[in-house]
Amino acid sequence: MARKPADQSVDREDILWAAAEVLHRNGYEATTMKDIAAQVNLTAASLYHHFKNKDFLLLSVLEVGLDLTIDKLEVIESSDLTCAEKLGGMIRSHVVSVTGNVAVGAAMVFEIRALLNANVGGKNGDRAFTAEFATRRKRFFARRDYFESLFRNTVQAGIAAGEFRQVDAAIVTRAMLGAHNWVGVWFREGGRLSGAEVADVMVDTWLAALRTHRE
């Protein structure tokens, strides 16, 4: 089958998709910026008319991962609820989206290294190729600091509530969120729990583990 041309209409989303399914399968270092574009059925040099290198592409991956799930997260941390039934929301909607597309929840667990170790000079050591990974990638790893910080804040007004007993809420957060992400590396879909049944284990783990438990 033909490869399609750079100026072929191409969904960027699609790419970030396959990216993602071809990193899982692959890993980073053995992933070529040809092995992605034949995903999606274009050629390499069209790949590269939409994203600068594989750097740019890993990095484009896990910020569209991360931002949609920031965008339901806020939602939940806005509402009226209670502490543990936001807490409970947004458990199950990490969940939901890492059982829903596991390359991209097994990206955030093994390619993070991959993008902290990117050193990025661009085509002859390009100071505004550097400069704008840089800057990206910065953007990224405060973008998933406030992401954890959605949990943390929760745990904690819970705690200041008395709905949750007192606990470390940077390390349990940080556990909670460690447990989910290592969802999307043993997830596998058509198998004795579905995404939304995996969830619910979660919710009603966490938060048996949080409550106070008082009459």
Second form
Number of protein chains: 2
Amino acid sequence: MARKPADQSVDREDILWAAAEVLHRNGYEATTMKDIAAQVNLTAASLYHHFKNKDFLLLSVLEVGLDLTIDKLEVIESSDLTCAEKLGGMIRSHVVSVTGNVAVGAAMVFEIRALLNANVGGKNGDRAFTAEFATRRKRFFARRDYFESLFRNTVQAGIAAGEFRQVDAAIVTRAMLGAHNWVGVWFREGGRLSGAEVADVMVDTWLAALRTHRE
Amino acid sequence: MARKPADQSVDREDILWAAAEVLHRNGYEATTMKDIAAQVNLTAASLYHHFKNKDFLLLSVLEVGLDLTIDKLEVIESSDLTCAEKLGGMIRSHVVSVTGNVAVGAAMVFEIRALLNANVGGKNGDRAFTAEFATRRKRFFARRDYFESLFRNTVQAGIAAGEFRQVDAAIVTRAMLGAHNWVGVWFREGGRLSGAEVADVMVDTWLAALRTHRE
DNA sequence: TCTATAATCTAATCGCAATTTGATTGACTT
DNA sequence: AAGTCAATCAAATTGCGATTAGATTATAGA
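The structure above corresponds to the form predicted alone; please give the structure of the form predicted together with another copy of the chain next.
Below: every chain and molecule of the assembly, starting with the one above.
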């Protein structure tokens, strides 16, 4: 391979996490390539060796965050637990993800608009770039819908199975995701509750909201 | 007073709503003064006649949105309804506000980070400006905490009154607000449900999550 | 009608941020 | 020891966006 000085063993992964963190602090537009570079002791120019441009960098951060979470949810979905147990596991998993890496969690939520606005129809010349970007972005949003469907389907299944009350699954699911996402905004490591504890509260709350019977 | 051509009867208020709308679409950093100006058929320069600068404009938008919502909540709080009824009313009121003016609602949520980052310690010379800004910003955040406390106190009171289960009021309140705020992200006028209908689902969901007994 | 001033505009400034270009610098291979 | 490629950097480019300066226009009131 090649270089990688002891003090600058920075790879694509490192940059992604660093970017997620800065993004969390400032938001996409307010974050400069220099900010991100500084986080890993590089210059802005160096980032272009790892990512085509700022938009691709953002997209990569979002992709990683989403994939990580989806992986965990799929394991739960394909288990043979009751719907209530599954949903509880999913909620816990999602909340823990968000609290465990607030940066990614928040980016997930707040930078999507930036992704939408991102250059594509823009003036930028290189057609190949924008074409690839458009494709990846589209795939990202599809994954995002899939992510949401994992929750919604479980709610729906629970209703069908009589475990949950008759509710508007689509709306309740979004309420749920909104609540979880918001955790990324206020949660602070070292606060009154740990991420797992917050997750427990969420699980309890949502199951109480949905369950047909109360024990 | 003065001028105000028929076709350009734009006042401070108009600019605020326009700004909220553009902000909702693009986010603070991605929104240019020109964008906002265009929305009301003015040039960017003209905006400076009404607002000191971009930061003050954002702050003003947020202030208006918050005050509007708080006003409605206070009426409910000082009524003599049961805690459950009060909370239901507050939830409905908040959600309807958000769906009724997605722009303000979303700005409320998403641009707060921009407000935090906003120049204050900056290089900008004018001490008077920054001092006033710092003060107003501080007051804004205090109002914001107050807003949250209106919900939290009601939950707390409900628990004390035995109407609600024993839950972590602080966390549940934030979960609730997160769910409501998120509505501003996905809600679209003309969708399957009206704002009032979404609000109803929310009320039902949260009361189910909190109530001690189920009817 | 004349005057003061609100509300606008056009035309600069000024600085910053993304991105490009053209070297370097090591490390790994041979 | 030479060659090659990955990983960096410094410096230049470019364009855009906030903000300012200096008119201009329209109204309300004297």
